[in-house]
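What follows is a single chain, given as structure tokens, in the form predicted alone.
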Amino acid sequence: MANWLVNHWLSVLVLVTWLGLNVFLFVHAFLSYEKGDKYYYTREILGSALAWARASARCLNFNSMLILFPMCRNLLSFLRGTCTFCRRTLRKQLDHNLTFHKLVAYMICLHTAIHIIAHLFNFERYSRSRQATDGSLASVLSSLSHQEKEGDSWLNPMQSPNMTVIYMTFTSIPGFTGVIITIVLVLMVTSSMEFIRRSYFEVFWYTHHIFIIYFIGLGIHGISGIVRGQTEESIKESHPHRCAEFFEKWDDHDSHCKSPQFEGNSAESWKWILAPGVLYIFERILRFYRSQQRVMITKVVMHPSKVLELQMIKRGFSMEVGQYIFVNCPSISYLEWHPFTLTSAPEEDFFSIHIRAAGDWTENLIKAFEQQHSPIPRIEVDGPFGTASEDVFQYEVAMLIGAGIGVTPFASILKSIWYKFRHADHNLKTQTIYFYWICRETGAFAWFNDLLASLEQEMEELGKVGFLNFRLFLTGWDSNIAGHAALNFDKATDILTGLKHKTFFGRPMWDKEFSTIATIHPKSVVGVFLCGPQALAKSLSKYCHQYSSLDPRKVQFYFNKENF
């Protein structure tokens, strides 16, 4: 637990602050509506359900304001670029943008449920008190005339005893927009499930973009002022604590109490979402502008295991190691944009990506480039955007861990290392790199085999053999491959990759790997970078905590994961 706090204290602080603000806003709004004199008569009809509805609405507005900020990728990249002097702990928070986005979404769902349930009670009590003929205070308040709107006399939005809850729900602005918002939210949340995103990315992409309807509905949800409270002038003239018990004598000539006057609450939601909405619009405008800039494809390479490599150039394009771009192919879909990590180095005069067939869009893209007698499809590019891998050269020791096509950000890093050694870059802080590549099939190693061979040779010529350590693991093999490897184990080079570093069969024993590195580098700061599945991320994060020393002068493991 102590090691976990050492690595995540700032994340905990941010989370606690966010939760604290939610609690504060909820409690403050709840007490205002539950205890405030302004809503004394409203509570006579609705009871505590009024406070529950309004408190949850306040938190809904707050979290709806926050949910767009983590999606402003240009803003995050700008902050990361301008915060190079910040401590790595502070910069790491920017890499948790998707996690925070999901947490805020869960909070919105929670308060939406509370808000809906509370208003179901409210509508039912509005209906019941409107139909009541018992002469109670609630029935008197509900029967205040709607015809005298200029005098703000009405309190119950149900205009007649015959109006039903269902009719009120679908004909009033709050009711109808509430139904639309709820449907949109359900669609976005269900389509965001891991299974849907992995298997049917297009469904996730399209349904997630109906968030526009959500924000429009939220902005106009409260404009009719259906929740009403007593006006300040009316409270001064006829305070509810003094006049409520004499409601039968309101407006009598000899009574000091007059019928209360009410006013609707002004719409609040638009005030919360205006600033992030404008910021996000500028974000999208910038993305659109950049995406319209011409991209020239200079080279197309088909690798084994259905992996397509595209090398491109674009005017004004500038990148850092480990960054990613969004790619669109209008001939396949005008609207779909997919993220891909850059596999080129900043030192190169082009930028490249590797695309593996993993869905309808990527399969169609690969087929389009495989057609030899057809013109090359037009590609649009937006980015680049920053990731955790940008910080790799800030660590003395780095563990780069790629699973399958997850090797792509580290290809960029390894290429950059090759250039740095070629140009004798003395500013390189990193002293040792451990590169782990876990593949299911042998053909995958061919994607970057030439790069690994060049690096291996370069390190040997410069006498830096210990600087770059390859750990290649093959998890899918048959007896023929294993037998062939065993017979040729004594050869200088590996039979699968041609490298001097041998390929391991099976999965890494991470406990042993971390223990070895902690022993070799007892006083170093080790950056652990992963591009791979969530299950592996949990395992690596656990070992980072386990092998990090509480003494800041000794070995520290910092876990970083690619998030798109």
The other form holds:
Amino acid sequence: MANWLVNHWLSVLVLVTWLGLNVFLFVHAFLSYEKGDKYYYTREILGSALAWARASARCLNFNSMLILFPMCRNLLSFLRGTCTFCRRTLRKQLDHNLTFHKLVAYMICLHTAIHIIAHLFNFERYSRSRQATDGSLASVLSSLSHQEKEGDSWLNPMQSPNMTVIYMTFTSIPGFTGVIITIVLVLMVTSSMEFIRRSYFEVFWYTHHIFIIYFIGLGIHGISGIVRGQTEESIKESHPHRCAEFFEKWDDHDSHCKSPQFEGNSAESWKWILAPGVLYIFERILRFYRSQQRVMITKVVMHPSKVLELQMIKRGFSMEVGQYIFVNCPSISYLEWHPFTLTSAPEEDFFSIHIRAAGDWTENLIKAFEQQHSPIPRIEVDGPFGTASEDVFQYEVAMLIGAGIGVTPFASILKSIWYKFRHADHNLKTQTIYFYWICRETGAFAWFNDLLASLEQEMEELGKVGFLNFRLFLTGWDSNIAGHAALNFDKATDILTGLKHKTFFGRPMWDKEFSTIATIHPKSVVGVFLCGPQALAKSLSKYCHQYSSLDPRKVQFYFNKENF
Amino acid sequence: MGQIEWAMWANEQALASGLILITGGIVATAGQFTQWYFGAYSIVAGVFVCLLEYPRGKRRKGSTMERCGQKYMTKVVKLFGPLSRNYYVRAFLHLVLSVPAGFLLATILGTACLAIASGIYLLAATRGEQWTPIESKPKERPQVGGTIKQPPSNPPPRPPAEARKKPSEEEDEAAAGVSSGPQENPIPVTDEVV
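Could you drop in the structure for the form predicted together with the partner chain? We only have the form predicted alone so far.
Every component of the complex follows; first up is the chain already shown.
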């Protein structure tokens, strides 16, 4: 519990603040429309639906303002960079930008539903009171000023009793823009469902750009002033508390009450969305500018299992361990940017990524490089982004677990360690590292074979054999491989990888691993880092709790899930 | 964009439209709006669309995530055979269903969304996509020992070739094929506990 709180207190704080602001804005707007004198006569026709509509509108404005901020990744990078004095947990919060974006989106959907339902009632009531002939206050108000010489002080937007609500909706600016932006919102939501995003990313990516229509529509939505309240002067002259009951006698010569005069509220949405809109435009321009900078590909390596390695250099590019970049290849698709974790160490003079075939774009990219046409395809790069994984070096003992391609961030870390060792960097607090790589097929080992082999050799030369311990797990084994391994059991090097550390078959038995480490390091703080599937994260987190000793001086396991 | 199965997105869109139709219908009926009977229609149409669209079809490539509890509806939808498999039929059906809801403001959003879903289904149909039900494969449990009918008739330790010419006479008592089986051991055999 303490572990969770330490890791998540900032998330909780942000969430509580955001929800609190939502509630405050809702209640504030609700009360002002439900109780305010200005809307006394409006409420006479519409009832509480007015307040519900306006309160949800206020929240919609607020959330529409917030929703663009998490998507300004260059701005976030800038904040992260300037706040180096901030503790890492604060900076790490910025990595949860996508989660926040989704939460805000759900809130927008909720308030859209409330807003629309409330306005459905509003339109229906306006229509009814316009058609009513019972001489009630509502019907008197509704027929106001369509006979007056000052044409603008009407209350009921329905011009005539024959107007239907559908006609009203589609011929008024708020109605028409409202329908359009709601359809846009529904399309954005259905194309962002996790299933669609994971399987057909392009549908999601392109459809999501219709948010531009949403924002423009939202800005225009309120300009016609259809929400009307009594003017200040009119309230002073004929206060509703005084005059409402004498509505039959308004404008009679001897009455002190005159007909109320109304004015529309001015548009409010643009004030909320202008700043984030400008910021986002600036962000896109910045991304475009950064992408135009030349990227030189220095080396292309085709690894087995359809993995492509690209080594590149770019002027002014500097990275840290565990960061990622966005890559675009105009010859494949002009508009698509895909994220990849950097696999090179900051100490190297190039940066590299390993790309696995996992969909249309990646397969086309690998094919394009495989064909080795004379000018190689141009690549554009934006980044690097993400909080660096420097935490690894802060723990005395570190357990690094990568499943399949999830090992890429750790590749960067291992390489960086190698360089730090070579330069005898004594800032490393780490004494021991246990590296677990869980993989399905043997071909996938080949690409880091070199790295692991040279690290193994390096450790031997420096006489620090215990520093880096590999546990490689092959989960897609069959009886042939097992038989072969059994035959070569007593060879010094592993038959599959050529490393001194033997390959294990099947999944790791975490119970055994955790208890072994707890026994070897009874007084240390062990950091556990995972890049892999959620199910594994859950079980590792459980083991961390289980094997952490109750005594804070003895062994403690801290689980860090890096989300790449 | 070559491998996109539009039907998957159309399915999400249609499901959302169904829910919107139901919501709009409930608002109109409960609020007794003018012409609220369109709202009642909208609820029925919405429920029908949701039930039809709830079972997700199988993707052509890769594994498909089922929606929770969809296997019951899969059976029902499968019954309609080509009517539910073919996306032209679905596109037409959704278009027709969406029209009456367009007469009422509360449900017109559902009309628009369902019409869009119909359009995407039409696109899917022109690309030859089809709805295939996700069927769970029956679990094959390997029967341990199922192929062992008889215990081994000549288990080790075997005497040299001459002694083996004797045919086995007795039936084996133990099913585990203990070495003191149908053959006589020329030398006494003692079980050593290893």
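Owing to the predicted nature of the structure, the values given are computational and were not obtained by experimental measurement. Residue numbers count along the first chain shown, from 1. Rigid core here is just the name for the largest C-alpha set that superposes within 1.5 Å across the two forms.
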**Q.** Did Trp270 shift 2 Å or more between these two forms, C-alpha, core superposed
**A.** no
Q: Would you say whether Asn22 is displaced between these two forms, judging by a C-alpha shift of 2 Å or more on the superposed rigid core?
A: no
Q: Align both forms on the core first, then report whether Met107 has a C-alpha shift of 2 Å or more between these two forms.
A: no
(Q) So with the rigid core superposed, the C-alpha of Tyr543 shifts by how many Å between these two forms? (A) 5.1
Q) Where the core is superposed, what shift in Å does the CA of Pro533 undergo between these two forms? A) 3.0
